[in-house]
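Given as structure tokens, the chain that follows is alone and in the form predicted alone.
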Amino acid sequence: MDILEELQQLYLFKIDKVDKVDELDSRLWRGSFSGRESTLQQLSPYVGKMKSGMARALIKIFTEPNDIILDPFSGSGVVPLEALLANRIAFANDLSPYAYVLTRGKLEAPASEKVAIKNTLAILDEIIGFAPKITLSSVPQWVKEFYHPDTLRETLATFKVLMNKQNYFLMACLLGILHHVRPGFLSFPASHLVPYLRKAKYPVETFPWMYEYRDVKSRLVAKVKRAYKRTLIPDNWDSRNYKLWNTNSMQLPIDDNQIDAIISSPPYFGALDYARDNRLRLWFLGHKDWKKIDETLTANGKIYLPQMAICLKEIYRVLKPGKYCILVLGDVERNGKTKKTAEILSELAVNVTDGKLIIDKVYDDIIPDERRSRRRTTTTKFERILVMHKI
């Protein structure tokens, strides 16, 4: 079923065949996708991620089966996972260590829940004897404050074993249950997206059970089962084709003219703090200084434009002639000023490629509140889909 047939079935009106750019229609990704998307897309939270329904629609409109789709700012891996599920070849990159682990975890998910649970139980049996040997003397106090000591030992032991085995799927699942207020998570009461404790709302004297030991085994197994709750793995999953890098998109390890489509949501222009917001997850992955990571990420307002200029040159270099680059960008409002990122980057793209990246369209899409990770925020009100092609 092509994109036009899908629209007709969903909304019961007739559409004539039109140019690809004119097929953009926000009704294809209207509403919340949390109850409709593959549950592999929900391994671990990520602030500012692209909506999976939007990624799916863009893939259907602008690519064909077996095309190579590149996401140079993969974030939580929404685009590369949707690409594989749609029988495309996925190339993905992100400089953030957390984004890399999360994306790789999705792409390396076992082909079935049965296999995933079997692998999980085998690894957890190994961890049981290892956890008591873990000492907490070198763990900083701010990390200790989130966990019961026995839970913290088990969590550290599990990460060590998973890193040694390079099991990124289970690492991503474990990152997804690190902190929350719900009983299926490992921490004391905390927010889900950004790590801060909620002891004022849940004082220990009133909610003592929320500060007790929480075992890793039962919670990780339950998390793996949730990952397969609503996931249709293609029959050819074991032969899926993808490449993934953890580098700066200013220098992609890809030959010239190799990519059939670039679909990505670059970092918002100084609006989100990707390392700070994920500092607890980064710590468990071995990255102790989140501030250093934040300084290197393109989202940093001080380096955004010069780095994006180089990234756009790279996008032009690796894209095949005649093919599309689609960037989902957020307008940013801060201190009474609006940064219209799509307009800024479209002008930048034309300048750095001497007009060889052609601007086809900037499609506006208002962000409703149900699509926000943080409700009622006003930092980003619009997403704009910038469509360009290479001549």
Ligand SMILES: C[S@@+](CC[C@H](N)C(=O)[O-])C[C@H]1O[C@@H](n2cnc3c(N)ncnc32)[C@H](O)[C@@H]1O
Given for the second form:
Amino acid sequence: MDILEELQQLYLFKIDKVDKVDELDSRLWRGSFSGRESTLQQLSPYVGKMKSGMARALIKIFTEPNDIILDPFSGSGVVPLEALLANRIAFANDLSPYAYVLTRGKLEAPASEKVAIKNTLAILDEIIGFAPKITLSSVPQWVKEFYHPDTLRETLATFKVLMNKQNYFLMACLLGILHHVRPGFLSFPASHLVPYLRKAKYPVETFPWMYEYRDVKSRLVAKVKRAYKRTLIPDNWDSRNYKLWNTNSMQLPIDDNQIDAIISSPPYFGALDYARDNRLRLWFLGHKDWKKIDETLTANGKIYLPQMAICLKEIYRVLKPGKYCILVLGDVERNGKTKKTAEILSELAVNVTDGKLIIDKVYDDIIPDERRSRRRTTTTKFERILVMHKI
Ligand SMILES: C[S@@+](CC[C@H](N)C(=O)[O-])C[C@H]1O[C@@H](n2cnc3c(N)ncnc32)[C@H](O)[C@@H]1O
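Can you return the structure of this protein in the form predicted in complex with the named molecule rather than the form predicted alone?
Full assembly next; the chain just shown is listed first.
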């Protein structure tokens, strides 16, 4: 164990009481957390995903066991899953249907690999025989271009059965193997995070095996096994407590003064196209028009501030007095202009609550990699953690 890991272990597990705000220290989430995090956090990719190590540190610093932690913009569900793994109660909401399925899939994961594989095999047996009856006439050309027709039929049949059964864990696993260049995935060669075909780099004449039929069964079973490689699931998993919604955080379905902590990374100011980036996954979930979904999300310049003002009011309303709201934010550079999201949101939060949300600290976390950078934008030389509390 290196010095950094020792510090993390000591800090996160041995010290009972910490002096919250002053203890924010980026060394707590540095290092390769992806090699140590629960593999359930890796069910399917998500643009703008929070580092699970950071979520875990924030949970340990700002909350106690059995506290209710709300993430009103839960995305891929990093915060709610870390909350459950740390014996907290998780409340999660996101307006994107892909985010909802992925978050629910993580929170509804069976307690063990044995149970998960048994369920998977039983469901997959039902699909055999059903797939050849699926017709592809209503599938748009842009979707067909990603798959061998027999693979596409099987994938559609599998989604149909999983949706009928409301099996969100397996749906999330299937979403996670929809596209990539690797053999364990279902598409022709394509990128993983966002769906772009890579036929120019891998032409069919040179790489014919990348264009052959790929069976869903063996790949889904292998994916489930990967999900259980390192789950860190606690013994009391079957009695875990969570709620989740797929609605707009401008109107949260939560009573006043219910929440012990809000930990979230809200949408960036005009920076990310959540629905566009997930258009293939959304299509399989039955959402044929990703543009409509992107229009409803809080992102673009004109609606961002008025909508975030309403969301911040909601955050204030549902939080218990004296409790913390911690927002992980990125500054966004677009067309040569920098949007300092932390400053903008902290000012907004104070205004809409008449000063009843107090700003404790803005902590700068230099990002060592380019994970959050996106086309047309240079997001974020660093992420910023905005800590506020309700008086
Ligand atoms: C930065 S991402 C959150 C990422 C998440 N923390 C994770 O680790 O995956 C912001 C999220 O806000 C969601 N969103 C945008 N506008 C929303 C709104 N008005 N209500 C609820 N969710 C919204 C987007 O769908 C996106 O998933």
